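The chain below stands alone and is given as structure tokens, in the form predicted alone.
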Amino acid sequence: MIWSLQATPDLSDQQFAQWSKLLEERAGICLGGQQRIFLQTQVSMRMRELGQSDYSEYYECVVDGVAGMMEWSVLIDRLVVKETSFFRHQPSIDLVRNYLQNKINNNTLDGSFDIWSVGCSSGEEPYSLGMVVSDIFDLARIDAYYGITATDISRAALAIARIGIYPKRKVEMINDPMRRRYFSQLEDGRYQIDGELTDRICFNQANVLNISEMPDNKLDVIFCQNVLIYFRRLLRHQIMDAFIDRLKPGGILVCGLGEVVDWVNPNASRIVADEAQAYVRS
């Protein structure tokens, strides 16, 4: 108890470099000097929970065999879970909405409409996409035939996503008709996602660094926002190339505005959109 009230020492330059290298090797996350305090805070909080006081000793625990991998899964949750929201970037959501609507209007929807939400965190993004897609199928008066695969590196975030229960403050930002259709309010004031959506979304733990090991199912939409910003330029380009390979002809890749500024691929062209960044596969 006495130690837990003491201030944790600062990371030395060597320790910061050691931890940064581990994060980049295992998660692709490239930390700059400005993230040093964040890394130190999150690591020291976990060390305090374990009653440890030395960064180097804790590092050895994290890299030590099976027990180390279990501890790593706990720590990485602290380092990558981000605050998110429903319909976080409306222009990107609207781009997907218009893309599906055009396919229906032009009678080019062939089989299932398949989406991959990359870095889905606690589920708000794939559920937002699901609401939009369901609405479009309803308006077109055709059977909804779609599926969403949602992946994240954090098991803790995925556990929240699978349960699909959110605080009132998050859900009340959604317009009334959509909230009434897709949510049920619980006795404690929180909101539960309707089974119509949860049945359509498959949440899986995955590291985008290992994309070559993932099933190569062809997709209509890959939605990847606020993920690539953590990676080095070359790695961003490699991941974008792999995304394009997993799209159906005519499929679209939607990324965060400005996340990738100098990437080109012979099989992809930029979609003209002022407030969103997306590419279509030829």
Ligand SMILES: C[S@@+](CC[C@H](N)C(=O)[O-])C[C@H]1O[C@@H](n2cnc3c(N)ncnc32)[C@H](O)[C@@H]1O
Second form
Amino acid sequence: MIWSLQATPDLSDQQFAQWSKLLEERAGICLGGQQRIFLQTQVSMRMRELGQSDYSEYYECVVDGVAGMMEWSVLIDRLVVKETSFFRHQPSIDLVRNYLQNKINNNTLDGSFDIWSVGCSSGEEPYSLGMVVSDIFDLARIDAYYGITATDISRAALAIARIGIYPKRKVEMINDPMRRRYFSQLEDGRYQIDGELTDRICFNQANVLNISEMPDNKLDVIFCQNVLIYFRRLLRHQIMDAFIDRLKPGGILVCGLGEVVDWVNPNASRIVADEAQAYVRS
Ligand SMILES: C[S@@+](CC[C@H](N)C(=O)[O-])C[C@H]1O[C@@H](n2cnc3c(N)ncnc32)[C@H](O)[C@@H]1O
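The form predicted together with this ligand is what I need now, so please give it after the form predicted alone.
Up next: the whole complex, starting with the chain shown before.
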């Protein structure tokens, strides 16, 4: 029987352990036993595309040299959860809005205002931040420089982000004034992000595990939501520590509510907010 018509072979315990270990070592993502079917489905679908039928042989291809790295960059896109939306967690976005507004009110805006959206997926998160920041500067009639660096491990997600065209259902939940100001509707009903915003955002492929290798310009805001939840506790803490080192004094780190627990850092204090989890660097 040809491979494409065969049932998906089951991952053995040993193969599941081998693939999970690779995913955790390379991306930090820690799979539980309940995600075994997910892993099996994604890996076997990719193997099907390549005409391969043996998990162990495919594993050897993925870990072998430069060709292996290229194959890994395709496979990792299938193994990450990329779910996202515009203004996904409003209280966290409001926190950034208030933070910038206070800086303007207190005249403490110093040079450029720099944001890093970590694990930005297909771009909805950095574009939401861009809309808010741009709105505040417009209202304050300040022609300030701001920039957003948006990174993700998935090249496919970043390709969508860079194009900046989104389906109607995703954009129509944005309030009317924002939608009219920052999007134009295409003939097919989809929406295109305004060039004014895309010019402000620099999308880069980057693995948050390699944070020490990333350019270390200091940031006003680091926004990292729904990324660390897939990592082990100790790794989350190490990455949070590294984020704090990347902030300007007084800069803020906004993570997902409950995403990191039991974490303390001598240079960070928790911002009092009921519905958001954020820290300010001393
Ligand atoms: C669930 S999405 C969250 C998107 C967005 N932050 C939000 O909250 O809507 C998680 C994103 O984290 C990315 N990701 C997972 N592991 C990563 C890693 N080690 N380095 C960088 N990005 C990673 C995934 O590719 C995915 O796009």
